[in-house]
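Next comes just one chain, in structure tokens: the form predicted alone.
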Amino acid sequence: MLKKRIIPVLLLRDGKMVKGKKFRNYRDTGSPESAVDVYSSQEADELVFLNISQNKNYFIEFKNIIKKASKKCLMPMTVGGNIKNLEDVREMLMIGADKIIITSEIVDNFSLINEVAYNFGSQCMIVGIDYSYDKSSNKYFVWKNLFQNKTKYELFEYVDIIKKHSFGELFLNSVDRDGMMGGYDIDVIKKIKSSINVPIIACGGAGNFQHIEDLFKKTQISAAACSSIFHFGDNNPIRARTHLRNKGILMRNLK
């Protein structure tokens, strides 16, 4: 059995970390700096950074961020975020990134995932989609551009589309649960992961680590991507990792 994963996610928007509630109302949550060195003392599996800002010039100094970030990260680093072709993640993964998720670009341009695999490895290529339920029509539909543009397909015919590329990891974020701390989207997870064979990282919902054994123990999901739970309180991956081995669910040794 495969170990699950905790991995903490830092959304950047220019030059301050920020976390939102359900993709709006973005709250300063410090410096991405610090937070590398804290998340690196405090055993994360592995560290994701977003660049969320709507200012197109800001991805040079997000580069800037991302470069001074892999200097001293003792972890894996995954970024995200207005990359939208080959060029923009040879220059990310130069620059210290392990791993590259692209959720926008992608629903225009399905040719991209196998680009980016036969380039760099399906391992570095992560598909990211943004979903969030319609009540008009009792469907989940995917969305794009940080949850301003809805896009056409539905969230299950969406993923049968993408399965058929090459990626290594599928970057799964409930827009309605974004920022709510009320749990992930079990029963969502649990049906997409019967549908496909990569790894899932499911995001969006977690407030206690009851939520996040949940989402461990009732679904096959690989690792559990963190924001509010470490923002706002004094729970971290340690103590996280720690709830968990006590509850019989393998995690990976750090030490």
The other form holds:
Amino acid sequence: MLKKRIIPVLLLRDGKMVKGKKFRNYRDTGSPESAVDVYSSQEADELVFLNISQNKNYFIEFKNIIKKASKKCLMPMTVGGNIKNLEDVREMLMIGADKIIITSEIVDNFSLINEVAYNFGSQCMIVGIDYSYDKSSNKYFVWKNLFQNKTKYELFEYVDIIKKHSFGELFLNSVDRDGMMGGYDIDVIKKIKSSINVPIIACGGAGNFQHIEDLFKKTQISAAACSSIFHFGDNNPIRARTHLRNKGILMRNLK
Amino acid sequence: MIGIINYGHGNIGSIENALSKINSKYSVVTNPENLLSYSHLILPGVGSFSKCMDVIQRQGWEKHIKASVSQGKYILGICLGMQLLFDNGEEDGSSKGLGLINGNVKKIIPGKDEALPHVGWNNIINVKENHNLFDNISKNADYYFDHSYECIPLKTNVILSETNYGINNKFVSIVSDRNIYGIQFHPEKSPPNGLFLLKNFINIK
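Since we've got the form predicted alone here, give me the form predicted together with its partner chain too.
Full complex below, order starting with the chain above.
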């Protein structure tokens, strides 16, 4: 049977690994190289690296980190942030990424989704969505450029548009829950799951193992992305896996 | 010596990393005419069936792969590389494969609550007993899968393992027909047991 995945997310900014709250107030959380070592020894199911530097010159250093990580760890690696075209995708795959997340660049260029899928396979193309609740209209909206620009797209309408394209997974990131450690956005995730048939990775909100358990018990989605829960405190993927397995959730067997 | 076939559409780097971890000697082969100097070949594949077959034919790989196989060299197709070993693929219409194993490649029809692609960690079932490929392999180990299509061999005796997914609740995850092997998941991404599988393939003589 297919197992549920727990995917640590590493946010990289100007050479440092960071974590913020609601896409703001980033705190330094150590060196990305040592995080890769740790997650590799803990046999994380996958790793996601997101480049959130505003500094465009940082892209080269980001690529060096990915290159080094891919030599060290054999686990599937997904890379995102500042990937604008097929050339960027090709380069990331060449240096060891298995899958690519594209978020902001898709909003004004839906055809990029199919182009990546055609050239590198749909399994390689992960569509990212950053969304936030808008109080005045009582709706969720899609945001781009790291929660700097609100788009015209209401979340569920946006999902209906992108689902006409060919891609492998959906990376659903709740800005409002980012770094808050108060649990996943179950209702929204459920609603999107019912309208789309690709695997969904939920991101934003994991603060303890109960939150991950709730996500997997209350929704049918495939994967929980986690960040703060592993950065702040002594939790790790091995403990998470053991906890969830004891609660009857199918998790990966290493042996 | 192992030759990794590099026709421009495979995760060559990951396979190199995995072979280095198990201390295997390998070369990345970019000229089809050099294939015959290797005892074991690995055919990777990422992308679409029709696109990869097109490149394999245009670059002249097909003839040399078939010549190697008919001379008894061992070949292992991984993920899309496994699918390319079959007669036909239905991705982007219908296209001819290498035809080294009889059968077709079809889109998986997901079962209730299942998504497509089939991505993540899954185990193998109905494993063929006493086959050398499974030496030292743990029975319950999970492997990393990422695919939307499944191989449907004409003869069931080539099936070495199956995996639970899709409307029929299983698909073929490992095949072997004479000196030809195919693995639907990514052994190179699935330590430790995936690496044992690679090692066992290399040791088949």
